[in-house]
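Only one chain comes next, encoded as structure tokens, the form predicted on its own.
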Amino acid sequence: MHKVIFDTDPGVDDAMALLFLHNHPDIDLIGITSVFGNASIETTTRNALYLKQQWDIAAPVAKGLGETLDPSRAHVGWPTFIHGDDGLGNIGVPETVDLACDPRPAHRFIIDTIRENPGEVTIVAVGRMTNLALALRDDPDIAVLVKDVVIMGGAFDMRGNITPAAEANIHGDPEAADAVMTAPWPVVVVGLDVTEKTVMTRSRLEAIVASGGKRAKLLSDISQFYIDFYEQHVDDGMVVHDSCACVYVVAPELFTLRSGAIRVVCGGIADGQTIQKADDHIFPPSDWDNLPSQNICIDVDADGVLELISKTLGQSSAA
């Protein structure tokens, strides 16, 4: 059983990933921490509470801070054209949800939960890395107590999706991402190199709804706005970025990895670019030296990932 803290900025594809974690029998979802990104921290926290309520999720929600690790960074605006004005596809989420957050800020919740479960916690982070970097800043020793950190973000052997160089999650807080990538905990980065190969078609989503009941129907409703956006990028359906990171936790055999130290560019025209110094290449001395070797996903069995997502989401009616 995998004990998981889900660090998220819901977000349409975040919602699918959350339902996957909630439904999968090998996942014990022990916490949800909100971060800003797909919407403001107020909106993403409200959305996390709304999904917790609608899907009867027991895990507590802890609210993150609403600014980057370096607060002087300029805000670039919310991607409402992708996730809608409410962050969940304009389905009409109520302005307030009658549930309380955990009293601790997200980074403190992460620290406390790791220390209460040494060697057992996997962090799945699918937004900006701000909460994780703040946790490391406050308590660096937690790095050796974490089982795994699985990140959705980055682009290594391909172009970015918010600039030619950078993927959106990393670009949103590069300093935080660099701190997370260079910390002495085991990181797996599930980036655009593999997520853009995993496309959930309309027909597959309809089949999930047919078997998954009310919870899957809500997920489908949330996803329609996102699917409309992706019409300009894929033939049919939507790319399921965040769910890929969740699948890695329970089925790592579906992914091909490459190891090596990772740095994130902070500033300039390549701001937010993720660059790995692969372990099987020799270079002169550089800023990648003496850093932990982390894993990135460079290939994926996309059909296997989509099949597992479909099977897991289709269990909604049984819950």
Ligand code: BDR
Given for the second form:
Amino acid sequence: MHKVIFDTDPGVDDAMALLFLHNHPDIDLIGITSVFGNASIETTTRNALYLKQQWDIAAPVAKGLGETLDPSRAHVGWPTFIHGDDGLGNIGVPETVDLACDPRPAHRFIIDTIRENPGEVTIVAVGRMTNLALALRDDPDIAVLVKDVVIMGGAFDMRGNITPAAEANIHGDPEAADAVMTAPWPVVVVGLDVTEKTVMTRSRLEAIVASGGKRAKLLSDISQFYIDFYEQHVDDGMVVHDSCACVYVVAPELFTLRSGAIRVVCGGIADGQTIQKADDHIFPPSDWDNLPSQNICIDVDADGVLELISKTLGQSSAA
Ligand code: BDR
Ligand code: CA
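Alternative state: the form predicted in complex with the ligand, after the form predicted on its own:
Now the full complex is given, and it begins with the chain already shown.
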């Protein structure tokens, strides 16, 4: 059983990833921490609570702080054209949800939970890396107490999606991402190199709804606005970025990895670009030296990933 803290900015594809974690029999979802990105921290936290309520998720929600690691950084606007004004595809999420958050801020929740479960916690982070970086800053020793950190973010052997250089989650807080990538904990980065190959077609989503009942139907309703946006990028359907990171936790054999130190560009025209120095290539001394080797995903069995998502989301027990 994998004990997972899900750090998320729901977010349409975040919602699918959350339902995957909730439904998968080998995952014990022990906490949800909210971060800003697809919308403000108030909206992403409200959305996490809403999904918890609708899907009957036991895990507590802890709210993130809502500003970048370096608070002087200029604000990057919310991608309402991808996720809707409410962050969940404009389905009409109620203004408030009658559920309380955990009293601790997200980074403190992360620290406490790792310390209570030494060597057992996998963090799956699919928004900006702010909460993880704050947790490391307050308690650097958690790096050796965590089991794994799996991140959706970055673009390595390809262009970005928010600028030609950068992927959105990393671009939203590059200093935080650099701190997370260079810390002495084991990181696997599931970036655009593999997520953009993993496209759920409309008909596959319909099949999930047919077998997955009410929960899957809500997910499908949430996803329609995002599918309309992705029409300009893919033939049919939606790129399932965040679910790919969740699938990695239970089926790593579906991904091809490359190992090496990772740095994030902080500032300038390539702000937020992720660059790996592969272990098998020798360079003169550089800013990648003496840092932990982290893994990035360079290829994926996309059909295998989509099959597993369909099977997990379409379980009739999820009705
Ligand atoms: C990432 O950015 C967000 O819009 C998505 O939820 C995903 O985590 C993709 O670049
Ligand atoms: Ca996300």
